[in-house]
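First, one chain by itself in structure tokens, the form predicted on its own.
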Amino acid sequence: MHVGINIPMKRTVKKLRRNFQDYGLGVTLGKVCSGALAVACESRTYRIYRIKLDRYVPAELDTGGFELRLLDQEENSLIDQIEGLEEWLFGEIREKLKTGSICLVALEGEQVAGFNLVSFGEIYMPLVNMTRKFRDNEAWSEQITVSKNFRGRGLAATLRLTVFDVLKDRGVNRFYGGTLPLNLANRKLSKKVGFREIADIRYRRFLNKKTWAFKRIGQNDKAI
């Protein structure tokens, strides 16, 4: 019981600290106010993209001096670093690895420079409060992150292209991911490495009433 109460609290503190460091006091207070309003209502659009790995031709990679490999569930120090980079993953990585997810890490010495967490089967999209079941030949990118100190060195693209090779070797031929439409950096990277934007999921909640709408890029909305 103590752990169940403590983890959400730690997540909140980490998130507030990170927002303050990245955006300053004004933006952080604005996000706190938005979070308070979200108790009553939410409205969010999530952009989905996909790459067909059976058509992807592997390229020769320059790792930029980073060591890239799959994370082991017993590597506690690296897991702690990853969870420190993304507060929503705090306390989650070990369980995800145990249930079949993989995590490609980029290391400089013993420091995590970046990672790409990939899951299979039934996945949960927290931004739109939705669970989806993927086929055996499909995979979902839960999170790709490059630490602030290592940005601008092409590492995000290297992580993506390396994951493509790993997934192809595992028989995956459809790889999906998603981001908020305003996350232009993520969308630019995705297009650069070969993803194609295919749909928007629009999520709305007022009190306990939740609705979702699915819109294929360039087509009319369809309820789901």
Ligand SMILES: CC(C)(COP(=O)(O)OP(=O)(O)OC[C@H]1O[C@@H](n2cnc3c(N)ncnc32)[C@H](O)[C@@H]1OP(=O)(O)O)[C@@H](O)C(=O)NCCC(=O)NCCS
Contents of the next structure:
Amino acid sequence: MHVGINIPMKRTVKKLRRNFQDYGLGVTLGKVCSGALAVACESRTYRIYRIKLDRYVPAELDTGGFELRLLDQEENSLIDQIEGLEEWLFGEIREKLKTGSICLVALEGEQVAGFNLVSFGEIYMPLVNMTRKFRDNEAWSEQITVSKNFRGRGLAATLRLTVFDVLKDRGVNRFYGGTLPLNLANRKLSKKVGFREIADIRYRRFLNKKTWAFKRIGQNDKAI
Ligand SMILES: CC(C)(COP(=O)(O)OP(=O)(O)OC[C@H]1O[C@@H](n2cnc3c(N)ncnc32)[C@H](O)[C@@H]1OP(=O)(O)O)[C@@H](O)C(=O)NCCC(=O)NCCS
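Output block for the form predicted in complex with this ligand, input the form predicted on its own:
To see the whole picture, the full complex is given below, headed by that same chain.
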């Protein structure tokens, strides 16, 4: 009886704690307020970035002692760890792998140090409540996360560069991702490995009325 009430509560507390650790108090409070207001209205901007993989030249990679490989849908313990790192993926990973997504994991022993989940075809973007269909030669990065203990050691960059190789081998030549503009760590990481910020999607909802605005990013907007 209590389990049904406690699990969502625990997940919410964990999510708040993780947001605080990842983004600080300001962003966390902003998210709480927008969560509370979300019944009536929402407003969110999603910055989209892209790399043209046909122009990307693979380099020798130092994996820093981590084992990097693609996740298999039978690897329950690793899937649980990944879903524990990102609450929005809870219960989602296995289904995504079944329907063609790939997930590159970085392991230290049996521990997931980081991962990059990549999907293809028709993809729902929860942050801006929209679905986009990607072409056969395109891919979308759903999530890249490095566990807190392993950050600042170049692992996210290694995950990205390894995924570029995997995607190139599969014939993908346009790789996209998105982030909240306030997520400077991810924006700097993206820039460092060769992504270019190309557009903002601004989603707004007031009661049942939803609007989406798309804006290309000019040269001046790119500086971070
Ligand atoms: C973003 C994230 C994946 C970076 O992981 P990481 O392994 O620490 O990143 P790296 O060590 O490979 O850093 C690569 C570059 O990213 C940038 N960067 C990483 N963390 C940063 C931070 N906290 N502040 C500013 N820049 C940062 C730097 O430019 C860095 O290069 P440098 O060390 O030469 O300056 C990690 O902070 C994370 O998991 N965040 C939470 C999840 C998230 O926001 N994911 C992205 C949205 S899907």
